[in-house]
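Consider the single chain below, provided in C-alpha cells and representing the form predicted alone.
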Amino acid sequence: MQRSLLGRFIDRPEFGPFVLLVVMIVVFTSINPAFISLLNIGNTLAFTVELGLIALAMTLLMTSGEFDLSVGAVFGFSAVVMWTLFNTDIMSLPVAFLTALGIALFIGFVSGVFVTILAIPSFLVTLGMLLVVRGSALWVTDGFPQRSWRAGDQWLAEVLVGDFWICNWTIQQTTCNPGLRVYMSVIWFTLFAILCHYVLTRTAFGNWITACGGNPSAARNRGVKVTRVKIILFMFSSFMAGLAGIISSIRTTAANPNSGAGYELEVIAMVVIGGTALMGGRGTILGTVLGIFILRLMRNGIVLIGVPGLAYNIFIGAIILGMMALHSWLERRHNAGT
C-alpha cells in the first residue's frame, strides 16, 4: 500500500531537524521577541553561512564515508596567508586570495592522498594535518593576529563580503527604511547550497559519492573511481573551510592564526544533526542547512534569554543525543516499512 504524503515526510531525515527548528524558534521567541528582530537575524547570518560554507562540503564528504578534522584550521590558515602576501607587499589581494585557495586545495589534495592511497584513516591523517596547519599559521605569525587593516575599495572585499540592506516599510512612510543587512556572505552560501544538492541529488558523480560511502568495495566493482572521488572531496572540504576563513577574516579584519579552533566538531554536529550518516552512505543538504540554523540560532537564543553562554556545549550535546536516537527510531520504522 502507497504511504500517505505525511508518513513519507516523517521517514525523511530532514524531518527531525525541521520539527526541532520550529519549535526552538518559537520558544526562544515566545520568551524574547526579539530573538526575530531584523537586526539580530541580520547578525546572526552573517556568521552563521560562514560556518554553513564548510558544513556544506563536509556534508559530501561525510556521505563518501571520511570526515576532515582539518577544517578549522584550514579556517585560520588561509586567511593568515592571504593576508600576509597582501600586507607585505609580495601580491595584489586577488592574487593573494587565488594563492591561499590554492594552498587549501593542496592541502585537501595531500589528505585525500594519505586517506586513499596509504589507506590511512581520514580521523588520523586529518588530525594531523590539523596540527600541521595551525603550527603554520602559528609560526607565520609568531602566534600574534595579523595587523588590523582597511580593505577599503577593493573589488574583491566587497564580492565576498559585501552588504546591502532590505527596506523595511510601513504604511506612512515613502522611503526606504533599512531593516535587514544581508551580506554577500549569504549569497554564497546560497548558491554554494544550491550547486551541493544538485551534485548530490542529481547527477551521476552524486550517485557515486553516496556509493562510495555505502559500500566502497561494491562501488569500485561498478566503476567507480572511489580513490578520484574522496580526493576531490578532500580538495573541496579545505577550498570551503579556506573560503570561509578568508570571508570571515574581510569581515572581522582581522586574521588571528587560532582562528577556527574547534570549528571542525561543530560542523561535524551540523552535518550529523541534519540527518547525514556519520559512517557514510546518506547524506542531505538540505538537513545540514537546517543543522546550520538549529546550532547557531541555538548559540543565539541562549544569549538572548539569559541562559548562561558557557551552557550551550550541554545543549548541543542534548540536542545531538536526542537526533541521533530519533534518527535511529526513524530508520528503523522506515525499514519495517510502518
Second form
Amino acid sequence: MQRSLLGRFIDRPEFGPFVLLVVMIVVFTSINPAFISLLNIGNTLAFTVELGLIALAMTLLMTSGEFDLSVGAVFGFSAVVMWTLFNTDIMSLPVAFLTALGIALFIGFVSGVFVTILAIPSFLVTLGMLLVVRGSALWVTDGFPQRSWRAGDQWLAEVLVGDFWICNWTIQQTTCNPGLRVYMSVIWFTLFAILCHYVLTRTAFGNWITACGGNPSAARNRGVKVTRVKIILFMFSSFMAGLAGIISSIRTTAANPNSGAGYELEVIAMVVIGGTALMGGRGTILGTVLGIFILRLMRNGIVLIGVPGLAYNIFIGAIILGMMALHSWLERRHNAGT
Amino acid sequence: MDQPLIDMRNITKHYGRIQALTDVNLKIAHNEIVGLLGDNGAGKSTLIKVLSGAVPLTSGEIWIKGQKAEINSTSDAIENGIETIYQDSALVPQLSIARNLFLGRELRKGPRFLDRMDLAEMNSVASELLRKVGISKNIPPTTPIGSLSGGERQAVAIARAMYFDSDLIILDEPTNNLGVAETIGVLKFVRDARDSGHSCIFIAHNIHHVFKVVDRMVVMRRGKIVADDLDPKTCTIADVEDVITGEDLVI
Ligand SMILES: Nc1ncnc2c1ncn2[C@@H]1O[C@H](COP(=O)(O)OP(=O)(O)OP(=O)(O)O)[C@@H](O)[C@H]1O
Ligand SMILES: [Mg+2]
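Next up, the form predicted in complex with the partner chain in place of the form predicted alone?
Now the full complex is given, and it begins with the chain already shown.
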C-alpha cells in the first residue's frame, strides 16, 4: 500500500497543472525576462483575481455536480445595477453595493431552485438565466456603459480595489522604493481562496458538497440536504460573479453592460484545468488557483514573447484538451493500480 | 413472541395504476435475520423502500417498538433506527472510508460556526470499526471508497449501520456481483450484526445465500406475502423454490 512520495504527488489532481505552470514560467521567462518583472506580475495579478473570485465559487459548485453559465452575465449586470442606482442618486454607494449583491444572490437562488426542485439540467437553466440577465443589463442601460469614476472619493472603492505598494527594500536604503503594486482585490482573492479551501477539505459542509457530486442518492440516503447544498452553492457563485463585476467596474472606471461576456467559459476552463471534475465529486481549490494562473499567464506570456494575442484561444484549447487527457490517464492508472 | 421491533400493517402501494403491494403484513422480531424472497417484480424492493422512507406508502401503518411511526423520508427512517444499504447508492466513491462512515453525521470540533470536522477522531473510529468487521487487509481509513472491492464496500456500509446503533439493517441484494470469498464475508458481517443485537432484512435471489444466514424466510409473489414463516432448518431449497414460483402452495 505504501507508495513513494513522488507517486502520491503524481496521483494528486493538482500535479498536472502544477507542472504546466512551472514549465510556462520557465519558458516565458527564458524568452523574455520581462515576464517575471514586478510590474508585469502586479498587472497580471489585478486582472487575474476578478475571474479568480468566480472560479473559486465555481469550483465548489462544480464539485457538487452543477455549473453556472450565467456568471459572466451577472458579472456585467451587478456593476450596471450598482452604478445606475448610485449615479441616479437613488442610493448611497454602500447601499447600492449591497442591493446589487442581493440581486446577484437572488439570481443564484432562482437558478438553484430550477435545477434542484424542478430537476432541469444546469446547462439549460443557467443558459436561460444568462440570456435573462444579460438582456436585463442591456435593457436597463440602453446598451450604454455607466460611468463609475465617481468612485474615486468613496471608502468602499478603496476597500474593494484600492492599491498599495509592497516596498522594494534594499540594504543601503532606508526609504521605501515602490516595488510590487498590489490591489486590495488580491487580498480579497487570497482570503476567499483560503476560505473555500477550508470549506471544501475541512468542514462537514465540504463533505456534503463532494457527496452531492459523487453520489447524490447516497448523500440523500444519509440525510444530506442535497437541494439546500446546491442552492447555496448557486447563490455563492452568483454572489462572487457580482462582486467580481463590481470590483472590475471600479478598476476600469466603467460599468459596461456587455462586460463579462464569455467569462463563464473561461472560468469553467480554469476550474477543469485545475483538476476539478466537470461532473462533480472531485474538486480542488489549490488546482483552481493553479488553473487561474495558467490561463492568465498564458494570455500575458504569449503577448510578451511575441505571439499574436489572437492566437490565445488556440493555446487555451490545447491546454484544456491536454489536461483532460492527463486526468483521464491518471484515473485509469489509479483504477488499475488497486 | 413479545412486542415486535417492526410491525407493518396492511401496507398497500400503487405506482400510478400498477399495484406493487397489496395488503402486506409483516413483523420483524428483535435480533432476527429475515430473508425476503420472491421472483422479479414480486415487490420486495418496494416493500423495503416503503420501510426505509424512499417511497411513500399508499395506505397502511408502520409500528416500531409498539409506537406508530411516520416515515416520510430516509432521514425519518434513520432516526427510527432503520438503516438501508443499497448496492450502488450507499457510498460516495470519491470520499474516504471515514468520511463516508460519518457522512451526514460528521463529528465536529471547535466553535459550531466553523463547522470543522474532527478528522483525526473520525479516522480513528473508522480504523477501529474496520478491524471489528474483520476486513482482512490493513486498509487505512483515508482510502477512497472507489478503490475498494464490492465486498469491502458492503462491509463499510454494514459497519456504518452497526456503529450508529440502528435496530434494523436492510440489505437489498447485498451479494449481487460478489465473488465467493466476498459473499462469505458479507454473510459473516450480517451474522455479526445480528449477534451484536441488530435485526436484518436480507433480500437475495440466490437462495443458497439466504439459507446460510437467515432465521426465517418470507416469500412474496405479485405484491403479496404468500409465506411468512419458513424455517431454513426444517424446509429444503426445493420447497422454497416452489413457494416462490407458486407451483405448490402446500408447505
Ligand atoms: N418507480 C416505479 N414506478 C412504477 N412501477 C414500479 C416502480 N418501482 C417498481 N415498480 C413496479 O412494482 C413492482 C414491484 O417491483 P419491485 O422493484 O418491488 O420488485 P422486486 O421484488 O424488488 O424485483 P427484483 O427481484 O427484480 O428486484 C414491479 O411490477 C415493478 O415494475
Ligand atoms: Mg429489487
